[in-house]
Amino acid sequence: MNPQYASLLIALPLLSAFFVPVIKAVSKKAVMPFLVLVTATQTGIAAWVFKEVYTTGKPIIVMAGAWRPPVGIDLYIGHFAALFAFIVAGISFFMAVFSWRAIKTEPVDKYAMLLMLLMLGATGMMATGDIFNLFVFMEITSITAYALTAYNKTGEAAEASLKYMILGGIGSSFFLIGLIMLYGATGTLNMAQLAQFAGSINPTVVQVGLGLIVFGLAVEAELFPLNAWAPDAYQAAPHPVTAMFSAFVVKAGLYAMARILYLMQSASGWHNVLKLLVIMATLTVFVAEFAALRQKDVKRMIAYSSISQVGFIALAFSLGSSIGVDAGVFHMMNHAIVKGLLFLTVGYVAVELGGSRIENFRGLGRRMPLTALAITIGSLAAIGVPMFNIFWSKVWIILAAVKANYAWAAAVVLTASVVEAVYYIRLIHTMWFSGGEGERIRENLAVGTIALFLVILILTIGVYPNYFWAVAQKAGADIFNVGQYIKNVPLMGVGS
């Protein structure tokens, strides 16, 4: 198959979103099946791209209009983009199936359009080779996320969306100013060429420009102190959307931050920006874990837990070492699976029992045993218990931090992990040992099948981590090895 078909990862959700009004005009009941069909097709394309990149070992580069960069705009689908385009599409498919059961608020056609655009934006952020296009895809992701946060039309949803929009606007402004500074210093927006020129940029421009970009992306990446929007948005958004926020929207922001940082690694003053990020990441883990401990709503508690895990990933990326980047990518992958499972199952409980307050989880092990079992396994994985997937990525991050002489940061995040164990064990105890009233509920087959698949994936990675660690290492090298990245991009005026 022609590698250029990889551009369908962008084209399919965009064209399908515009096609939704036509589907609605034919039959309103066909909107949700259409959403499932589009996300399933996207997953198939992403699986083919993943196989192509990991089998050949070469990135797929799509040049718009056949113009070579930097004159033309390119998509660069290397090991990282191939892996996460697959994860984005897969999670979107699962949540489209869940949406069919969970979304009753009208208008569902607008919901379907926004969900496709969210998938498009996150995929584009990870696949583009142009920094301004990255900004455009980031805006598509953000604007659809604001709208989806407010979708339930409650006062809390409107407030959460407004808070997200204000902070997102500030973040976008920071990012754009930083981008302008780098463009002014180099005269290019192509990422590979930007990396070529990085060593010649004035150190002050690099530090200020990168600092602004890091702060700008910290909103999407949910890093302290710019993550105040996240818990409210997670709680107010429809349940499938919450899972998508945690599983890949935040990952797109983290990837963008890591990609731009490592493109500039030959610039003077680069390490000072990394030190800033180490502090932000460590504070994110610490503050989020203690905030989670105080929550009485399970969905909000998992939201804080997700923010904490994002801090782990940011810490790994800020270490400036290849092992740190590999560990960060491994944790991104594991976190997407575990939080996808937890938000899916907790959201399903909220749909069936009318909310996600901790009281609704009393006796869940008797009323919805399969769902409670899936939440239990997701909770144990999130804590980092051995034989579950996150154990391995946490170990690699701790080892990488110690090796990079950040033992204090490793100690802080390990301490915070103890707090994480306390509130997840409290949830498990509530589900299995706290009585509760009500009849047993017949559990949904589709949701149960998705949950079972994610549980099997968690256990498989936990027991046999080597293959998945190797995949993460290749994706990590795609970010860290900037020299190879520059060689792969057919820049105009370089080579034949």
Given for the second form:
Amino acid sequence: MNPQYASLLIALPLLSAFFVPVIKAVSKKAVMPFLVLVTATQTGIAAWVFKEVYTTGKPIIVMAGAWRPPVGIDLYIGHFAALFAFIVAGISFFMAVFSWRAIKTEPVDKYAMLLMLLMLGATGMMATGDIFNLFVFMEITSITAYALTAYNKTGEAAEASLKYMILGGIGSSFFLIGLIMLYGATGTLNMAQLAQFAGSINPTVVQVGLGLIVFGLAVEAELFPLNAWAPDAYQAAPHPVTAMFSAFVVKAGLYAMARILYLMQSASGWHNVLKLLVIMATLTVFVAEFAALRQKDVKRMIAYSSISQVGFIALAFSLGSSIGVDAGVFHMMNHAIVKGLLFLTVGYVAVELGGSRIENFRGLGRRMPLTALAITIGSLAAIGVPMFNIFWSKVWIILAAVKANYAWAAAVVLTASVVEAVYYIRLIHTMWFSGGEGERIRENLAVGTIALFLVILILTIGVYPNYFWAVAQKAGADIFNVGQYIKNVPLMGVGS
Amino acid sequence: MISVYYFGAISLVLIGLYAVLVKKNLLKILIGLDIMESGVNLLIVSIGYINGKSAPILSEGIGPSQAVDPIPQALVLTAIVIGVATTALALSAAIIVYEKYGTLNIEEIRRLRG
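Okay, that one was the form predicted alone. Can I see the form predicted together with the partner chain too?
Then the entire complex follows, led off by the chain already shown.
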């Protein structure tokens, strides 16, 4: 098949989102099946793209309107984008199935539309090769995320959404200022050409521009001073949406940050920006773990845990070494699976028992054994117990941090991981060993299957990490090796 | 000497940021965000300005060499639309907040805490 069909990754969700009102006019019951169908098709396309990129070893480059970059916008679907388009589509498909059961508030059609656009925005952010296009996809992602946060129409949901919007508004303005500074200095918006020019820009402009971009993306990527919206939004958003936030919306922001940083690696003053990011990332891990310790609401607790894991990824990306980037990508992949599972199961418990307070989890081991087992395995994986997938990625990140002479950062994040173990084990204890009455609840077949699938995936990666580590290394090289990136993009002979 | 356009645009951004950080009323914060967005948009347009050239519409007497940089104008068009969408969404959320809480003071809108 013609590789240009990879543009369907963007086109299909967009077209389908426009068709939702038509479907709704025919029958309201058809909206949710349509959503599941579209996300399943998207997963199929993404799997094909993944296979294509990983077997040929060459990135797929889609040129919009057949204009060669830097004149036209190009989609660069390399190893990283192929892997994450697949993860984004897969998690969206699972959450669409879960939404069928979990979303009862009206209007369902708008929910389906926003979910497709969220998937589109995240895929676009990972795939694009143009920084202004990145900004547009980022805004698609964040505006749909604002709307989905407020979807429940309660006061809390609107409050969380407003916090997110205000921080997101500041962040996107700063990102735009940084972007326009880089444009003013180089006269190009194409990432490959920008990387070519990076060495010759005035170091002050690079530092201020990159600093603003990092600061702007830190809102989306939940880094320390700008992540106050995240726990509120995670708590107030519908359950499937929470899982999607944690599994890929954050990842898209982190990826964009890493991509732009590594594009500019030949610029002078680059290491100062990295140092800033190391400090932000370490603080993120530390603050979030301690905040998670004192939560009474399980969903909020896992939200804080998710933020701290994101800090781990940001730390790995800011080390400036190839092994760090590989480890970061591996952790992104593992974290998407584990947090997808945790938010799915916790959300499912909240749907069945009405709320995710810790009291509802008492004696869950007897009432909903399969779900409780899935939560247990997800928690153990999140702590980083050996035999589970996150063990490997945490070990790699810490090794990379020590190798890059950031032993203090490694020590801080390790200490924080001990705290993480405390609250997860408390949750496991509450579920299995503290009494609590109530009869057994019949578990939903579809949700159980998805949870079981993710559990098996966690165990597979935990026991046989080699294949997945090889995939992560290829994807990491896609970000780190900018020389190869420039060579892959068929730039018109302008300026070079 | 810094150009008056850059100075004005950056001051608008800073005024907006000040309003977001200091004001207590939700609507004033949203106005601050809007001011900030306008500042950014002005900055984008002024980056592309070349002294003494005309609008980038090619017609009789105006060739490609007599026009200002057209790219920032395309960028700003996108950014304006995005800003308006965000504002509309934020205002509708503010309406819900006012209905449920009965106040727009951000110090009293604090039901979510952990």
